[in-house]
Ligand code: NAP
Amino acid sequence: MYDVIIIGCGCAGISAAIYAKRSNMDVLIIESNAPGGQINKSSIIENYPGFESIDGPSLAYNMFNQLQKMEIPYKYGKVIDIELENNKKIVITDKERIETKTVIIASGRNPRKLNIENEDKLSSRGISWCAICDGNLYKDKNVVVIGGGNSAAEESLYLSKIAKSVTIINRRNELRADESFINELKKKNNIKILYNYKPLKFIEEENKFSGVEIQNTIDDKKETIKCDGVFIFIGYEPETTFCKKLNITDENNYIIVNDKMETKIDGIYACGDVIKKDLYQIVTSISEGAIAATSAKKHVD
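Taking the form predicted alone, show me the structure of that chain by itself.
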């Protein structure tokens, strides 16, 4: 039986594993994708202390390499359920059942995709889901933002301070964002909003991103917007399908925790992008992983 099983090997899970191992806990990490999580999709990271500039895959490799040097056990597998049995937990994967005293859920979340032509191909090569991460790559350039909610509006305002122009593509005749955001958008001279349009495909020319083809939702007229980059903000989906039975999530499927990263179930913790919080960044996820591991250690003791 392990002292702690960590579900997810993104930056939050890696941080939790390092702190748990250093406190002499028997640790196991389970991950179904590439170690590093969402940071693998960032072409350049310039807001993580200690690195003036580093690409996401390199940072993910450095983190995972530290795990390997600490000889922290790592298993590839997809977690499909967590069962409670007396004072222990049973993590069920698509391959086996593993017993543990505590569980740290760090499974992260995935940005919703448009599922249109060239989206996967041009990901991190002109298409981004994080303005704070990648905005500086488009300084004094023309960008497009797809979405109409608070995230799209807030990130558009952020990008307007960096980019030459920001064009918002919204499929409805009005934005869903709060009125305060909409008022701020209207004050910006370099923000343009196209209502009643939906993206059809991303355009690639000479093996480079060059723009997006859109279609009017009223008259079906198509046109192409030439731009240097596109930011997609149509929501996120936390990876919490395996813990539905635990009833620890909110109406949007994010896990609810307190300041100790405790869920309402004794011995089950969560950290990183899978929890409900205000700021989704590498630095916050890493600190939450450390807190979760420290809380788990106290529980085991």
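Other form of same protein, the form predicted in complex with the ligand, not the form predicted alone:
There are no partners or other molecules in what follows, just the one chain.
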């Protein structure tokens, strides 16, 4: 039986694993995707102390490398359920049942979809949710970015260095992104922002992605923007389907924790982007991972 199983190997899970291992706990980390989580999809990170500027995959690699050097057991697998049995918990993956004294949920979030016509059909054939993964496919081409938050702004700046043009479609008359990003966007000649437009459907011509139909939210007029690719950055959905039965989430499926990262179930903790909080940042996730592991240690002791 493990002392702690950490679900998710993004920055919150990695931080929890480092603190758990250093406090002598028997720890296992389980992940169903590439280690590093959302950081892998960030082009440039400039607000993580110690790194003036670093690309996401390099930071993710550094973190995972540290985990491996500390010989923290890591397993690839998809968690589908957590069962409670007296004083122990059973983490059920698609392959096995693993017993543990405590669980730290650090499963993060997935990019949200628009749920409009042709989105699934043209996914990876013109529609992407990751600029750093797919941006290079659009060298000197015209791309559209949908969304107006920090992700849309940050990734538009990244894409503007590769693509010929970037058109941001924002559904309101102002961006949600931080002022520093907005100032950077204004400096770019090849970034255009369309305000008060919502996407209606993606266009397919001769079996190929060719653009997006948008509608003005003030006068309802529709128009089509021809482009080579579109990137969707409209927020995230927490990855909590596997713990629905535990009833530890709010109405938006984020896990509710206190300042010790405790959920309402004894011995189950959560940290990082999967929890309900005000600030979704690498620094906050890392700090919450450390707190969750410290709370788990006290419980085990």
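Positions refer to the first chain, counted from 1. Not measured: the values here are computed from a predicted model. If you superpose the two forms and keep the largest set of C-alpha atoms that fall within 1.5 Å, you have the rigid core.
The two rigid parts differ in orientation between these two forms, with the smaller turned by 53° against the larger. On the core-superposed pair, the CA position of K198 changes by 3.4 Å between these two forms. In the rigid-core superposition between these two forms, residue position R171 carries a C-alpha shift of 5.8 Å.
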